[in-house]
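Next up is one chain by itself, shown in structure tokens, the form predicted on its own.
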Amino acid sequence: MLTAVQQRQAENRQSPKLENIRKLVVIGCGGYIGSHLLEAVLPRTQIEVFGADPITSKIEDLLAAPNLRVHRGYLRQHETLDTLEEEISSADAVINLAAICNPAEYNTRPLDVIYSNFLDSYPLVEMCSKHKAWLIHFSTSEVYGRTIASYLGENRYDDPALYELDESTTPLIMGPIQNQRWSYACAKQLLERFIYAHYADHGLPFTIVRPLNFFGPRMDYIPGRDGEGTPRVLACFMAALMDGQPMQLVDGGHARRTIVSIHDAINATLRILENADRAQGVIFNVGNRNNEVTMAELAEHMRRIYAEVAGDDAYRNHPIEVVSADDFYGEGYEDCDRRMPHLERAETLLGWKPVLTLEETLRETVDYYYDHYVKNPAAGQIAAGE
């Protein structure tokens, strides 16, 4: 049955047929993003879909669908690549989804970080060039690192060419090599240029997705629950107001994001898929520039949104503390100061705009893991995942 947002989004937009797709792979099918794609693929059974995860607690009740076929493992294990070739060599389009993503690892485990996001992936790059199948890479809007803006002082943010992202001709900017936080942006980056090389000699058919910030059921763990070290900020939020505890704001919540609706990105991916002929060869951001909010104002949201979840008014009141990004990301954390995307060349292309509000997003997040996690524990008993 759909969620009201999914019905509202529904009611907002035709979903895309795909007729032109038979075969999708899809890699990190188990993740956060592919337990979704999953759900709005799988019901076209003309679609047979072949995916790839070492873990599927977040698809499991999907597992049984006759359109569906697992492979649970990791892309540095030779038996998964030489699978994943014969699959790719048929496959109508390849979706990279597979990622080290969290913000908190990025300092801590940097040469995993970079083993994940690029020298795990690179191979698959490769197959998709030696068989010209269709790869549409899921990167991150971390590649723009910080703004022009922020080197400028006192926020320059009068001027937009100063601090909006556009996917052609904003600089990708990087800290130095010491403040490892960088290690997630710039191995994604590298694995960008390494596929647009192939396409340039090679001829590999691409589509590369740059993210910002998608929110909405099964995101992320739950320390002490699911998963044990420090989540991105949604989930340390909201592991906060479940625990008791107060609320993190790293160097006092200053930092800015757009927050776009997980249904919002499916179907800009759906979209995708279905206008093969405009959306090769081309990189888009897929965000909603209509749901900025800096990190304290996420804070407040989410602690009000959370005491009508909870039908208990004090959760509005819930303690907020100031923590510094060396104590909570490690020595030499720094960080995006504002990722405000063009979108222009989605709608243009694609005939994409998010529609989801930041009130229905966070809304129906914090109503999955209120119900997943409080009103029904066992329920909330998922492996955490990309």
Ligand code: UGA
Contents of the next structure:
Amino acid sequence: MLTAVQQRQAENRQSPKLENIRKLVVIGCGGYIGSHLLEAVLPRTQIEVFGADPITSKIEDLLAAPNLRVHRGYLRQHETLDTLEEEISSADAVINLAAICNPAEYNTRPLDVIYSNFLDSYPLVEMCSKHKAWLIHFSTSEVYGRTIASYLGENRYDDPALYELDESTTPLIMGPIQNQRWSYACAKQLLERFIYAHYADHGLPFTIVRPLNFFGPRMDYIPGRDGEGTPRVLACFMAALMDGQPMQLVDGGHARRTIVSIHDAINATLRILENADRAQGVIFNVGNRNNEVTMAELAEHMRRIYAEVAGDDAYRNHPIEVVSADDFYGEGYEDCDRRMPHLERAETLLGWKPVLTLEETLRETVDYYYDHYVKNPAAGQIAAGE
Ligand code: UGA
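Return one more block: the form predicted in complex with this ligand, after the form predicted on its own shown previously.
Everything in the complex follows now, all chains and molecules, and the chain you saw is the first one.
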């Protein structure tokens, strides 16, 4: 019998039918989201996919697909832009997934972050605008910044209006300039505004997706195995469990995130592709309201599930320690306190609802990491991608 995760994956491969899409351009096709998207789309042999990415280790198994062509290069390279322009002029949709999106880099590499998330991407927006190509841009829930409740002091979370995130009405609140954590959110927000202005002034067909913590296999990298640095929380906790180090809770682990399975997120993306008439000109939150956890709760869940997967009860008491944000990220970090998305828009316009629970999502993900890195350590040779 298929698990809930396998059922969702099968659904993604079989339906919706995507009859209006003959050719798709995917920038960042070799990253985490791109690899799952290609896995769902490529078996539909009628769709031609042109991908661009400098790193393809996460899609090695897909590279032989007859309907996939990949250009290896960064968006900032002239050669990549020239190649893309030709491909975009005949594409039914262009999906932009390219980004530096690890919080540890926002305050330590702010210029690279701003280049990557705004300056490298704006020529792509202009190109889509010129050719009237439908741009589906993956932005971020970080454009919302901090909630109103977080500025009003304790106990204001009793009023959802002060913390829930609505695509059209919630103000976007970021901290001061010296808190460089916001370099990413700000660059992403400016690109959203740039896309919107092209839509308003030149009729650019666009859709913006604001992801809220997509979890699943192939997310990020494990430091010291297939990458260096500090990845996002999932890979940090996995690395701690695998390497026998304490799981670290930044500032006590009080921040909250809603976790959505990558397979639910891919389902939303496919529904966007299938519903061009309803999805164009629209911004969608893609998340799961039912899967909210504090980072402290996430650590608890992950060590329990890891103990089950590894068959070793000792992991249930794996050490957890509290660290300050300054020690963990360095100066200039500030956190998003809570991300509870409104999802009515995706449900009404696309008929989309996330179906996978936190337990199912974490179980699949921990299983993958354990198989990939512990049972098969040679897999740790692959290069890191996003
Ligand atoms: C990141 C990106 O900035 C977003 O663009 C993206 O949309 C989002 O991930 C996502 O995956 O959708 P964030 O959720 O803040 O945002 O990134 P994480 O690194 O996963 O951090 C989540 C929380 O865990 C933060 O409160 C962080 O301080 C905490 N954390 C992180 C720990 O407590 N311990 C760690 O080892 C790492």
